Structures are given as C-alpha cells and as structure tokens.
Amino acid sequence: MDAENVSLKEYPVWDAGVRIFHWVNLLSVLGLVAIGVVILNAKALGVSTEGKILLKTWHVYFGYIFVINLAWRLVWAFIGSQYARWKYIVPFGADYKAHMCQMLAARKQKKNIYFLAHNPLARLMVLLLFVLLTIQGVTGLVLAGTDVYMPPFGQAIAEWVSEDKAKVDDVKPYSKENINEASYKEMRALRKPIVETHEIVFYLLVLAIVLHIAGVVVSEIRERNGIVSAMVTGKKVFPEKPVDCD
C-alpha cells in the first residue's frame, strides 16, 4: 500500500496520570542510577565518608519520589482510565491470550497488527518492570533505615542499635557513638541479603530498561504509530482500528 494514500486516525490512549508517572519515573530512575553508580564506585573514586553520607542521603530523597510515584501508578491501575488499568497492563486473562494469538498469526503472515495499549509482548516487559521497580522500592526503603537512619524505618533501626535508648538521636550514619556492637552486628546481618537483592535487581532493572527502549524503537520503526509521542500527547495514530480498541 502506498504510504501517501494511507489514512491515519488518531486514538486517545494514555491519560494524564499515566503520562505523569512515566516521566517522573524516568527522571527519578535516572537520578537513582547516576547516584547509585557513584556509590558503588565510591572507594575507587576516592569519595570521603562525608561524601558517601551525602550521596546516600540524596539517593534516598530520589527514592522517596520514585516510591511515591510508583505507589501512585499501582493505585491508578485500579481507578484510572480504561487503558491505564491492570487489564491492559498484565499479561493474563482470555483477552490477553487472544491478542497474543492474533499477534503471532499476523507476524507469521508478515502482516502488521495494531494495539492501542501495550502489545502482548510489551505487556510481559511492563510486568517485569513493575516487579523490578517494586522490589527496588521496598528494599531501598529498608536500606534507607539501616544505612543512614532515614524514614520510614530509620528511627526503629536507630533504637535497635543504640546503647542508650534515651540518647537515640546520637546515633548517626558511620558513627560508633551510642552504638551497641552486638545489636549493630545483628542489624548488619539482617541488612546484608537486602543489599545484595537491591544490587542484583539494580543490574536487572538497567538491562530491562535497555530492552524496553529497544522494543519501543523497533515498534516505532515498524508501526509508526507515535508510541513515543503518545507519552506526551496521550494519543497514537493508526491506519486501521487497533484490535484492543473498544
């Protein structure tokens, strides 16, 4: 078909809640990754103890933005507009199976098939991203308390490791003042697997993001439906009605 003769129609898909989440998530993740890389290489970079505390504090601040934004998106998946909801996010259900079969059949015949929301393969990636982001958020909040004694668990952790509970405010990051050594070792033992999980998921998340971007680029080139601009305008364009459009 001659591309010049193709009539494109615009369809609304992503509401403001989805679009705001996407860009806030992108910026907060970039900030977290940048600071996290420096923290992981602090020794090689010659970062001082005070510098590490400052870096970890700002890492936590970015983490708060990240977690609040993610929590908002998880709630929005219940109350948002049609394509913001779980039905069009997770790769489960009869509709998903039918769409996957349609997509595989179309690919086998080398035909284009269009989806207004995420296509079936993209939904697998979206689920993976949500799982990894959630793990990072939860483990990050725990580490904020065990490392720099910041909320929501910092006060409880400080009380746990303090020698004199009446002077818990004297407990500071990287300081031995008012620290009970036995309790501190117990806390660090509890913290160790959480740190390992946070670091492993960090690398998995970076890999998943790279694959996600690659998938977006391939879809944009193949379908030319404005998948990138849709996160700004909320709309996509298609030469025919998408299969998941009611």
Ligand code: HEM
Second form
Amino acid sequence: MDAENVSLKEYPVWDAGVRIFHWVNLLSVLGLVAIGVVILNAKALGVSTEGKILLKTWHVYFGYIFVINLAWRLVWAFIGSQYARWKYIVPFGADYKAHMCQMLAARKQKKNIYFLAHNPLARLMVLLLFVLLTIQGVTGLVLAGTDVYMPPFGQAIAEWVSEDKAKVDDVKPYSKENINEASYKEMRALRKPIVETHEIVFYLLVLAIVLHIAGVVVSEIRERNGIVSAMVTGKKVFPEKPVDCD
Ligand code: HEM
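Alt. form predicted in complex with the named molecule, vs. the form predicted on its own above:
Time for the whole complex; same chain goes first.
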C-alpha cells in the first residue's frame, strides 16, 4: 500500500494510570539496576562498609517507589479502564488463542494485522515482566529487612538477631553490637536463597528488558502504530480497525 494514501485513525488505548505506571516503573527500575550493579561489584570497586550501607539504603528507597507502583498496577489491572485490565495484557482468556493464530497466519502471508492493546506475543512478554518484577519486589523487601533492617520486616529481624531484646535499636547493619551469633547465622541462612533469587532474577530481568525494547522497536518499524508515543499520549494510530477493538 502507498503509505501516503493511507488514512490513519486514532484510537485511545492506555489510560493515565497505565502510562504513569510505565514511566515510574522505568525510572525506578533504572535506578535499582544502576545501584544494584554497584552493590554486586562493591568489592571490586573498593566500596567501604559505610558506602555499602548507603548504597543499599538508597536501593531500598528506590525499591519502595518501585513496589508501591507495581502493587498499584496489579490492582489497576482489576479496576482500570478496558485495556488496562488483565484480559488485554496477559496471554489468557477466550480470545487469546484465536488472536495468536490470526497473527501467525497474517505473518505467514506477510500481511499486516493490527492490535490496539498488546499483540499476542507481547502479552507473553508482559506476563514474564510482571512475574519477574513481582519476584524482585518481594525478595527485595525481605532483603531490606535482613541486610539493612529496614521496613517492612527490619524491626522483626532486628529483634530476632538481637542478644538483648530491650536494646533492639543497637542492632545496626554490618555491626556485631547486640548480635546473638546463633540467631544471626540462622537469619543469614534464611537470607541466602533469597539473595540468590534476587541476583538471578536481576539477570533475567535485564535480558527480558532487552527483549522488550527489541520487540517494541521491531513492532514500531513494522506496524507504525506509534506504540512508543502511545505510552505518552495514550493513543495509537491504525489504517484499519484493530482486531481486539470492539
Ligand atoms: C527491578 C527491581 C530490582 C532490581 C533490578 C534489583 C537489583 C539488585 C541487584 C543487582 C542487587 C545486588 C545483588 C547481590 O549483591 O547479590 C540487589 C541487592 C539488593 N536489593 Fe535489589 N533490585 C530490585 C528491587 C529491589 C527492591 C524492591 C528492594 C527493596 C525494597 C531491593 C532491595 C535490595 C537489597 C536490600 C539488596 C542488598 C542485598 C545484598 O546484600 O546483596 N531490591 N538488587
């Protein structure tokens, strides 16, 4: 088709809730990845103990923004506008299989097929991203308690590892003051698989983010529906009615 003769129509898709979530998530994940990489390489970089505590504390502050934003988005998927809901963002539901078959058939015939919300392949990626982000949020909150005694579990963990329960406030990160060695060892044993999970999911998440960006770039070039600007304006453009639009 001659691109100049195609008349495009605008369709609203992402509500303000989805768009705000997306950009807050991006910024908080960027902050978390950047500080996380420094924590991972703290030894090689010669970071002092105070430096490590500071890095972890700031990582946790970014983590709180990230977790609140993510938790809110998971709720918004039940109560938000039509295309913000689970039905349109994850690879389940009555129409999913049919849409996937339609898309594969169209690709085979080298024809364009348009989806207003995510296409069926993108929905798999969205599910993967939500799962990885949720695991990272939950493990991070536990580590905030075990590593720097920060909320929501920090107080309970400090009480657990303290020698004198009346002086819990003396329990500080990287300090042996008022620490009961046996309880501390138990706590570190509990923490071990959690920090390992946090690290593995970090690598998986970086990989998933690279794939996500590659998918967005390929779709934008192939379909030209303005999917990047849709995360700012909330609208996509199509030359014909998308298949998932009522
Ligand atoms: C996308 C989200 C996140 C990413 C990519 C991320 C990444 C990382 C990385 C790479 C490390 C270093 C791992 C290591 O030292 O073995 C780390 C450590 C840590 N993260 Fe996260 N994190 C995320 C979310 C969170 C959240 C939500 C919290 C808490 C609210 C959190 C709390 C911590 C803590 C306390 C540590 C220190 C653990 C240690 O001693 O190594 N993280 N994170």
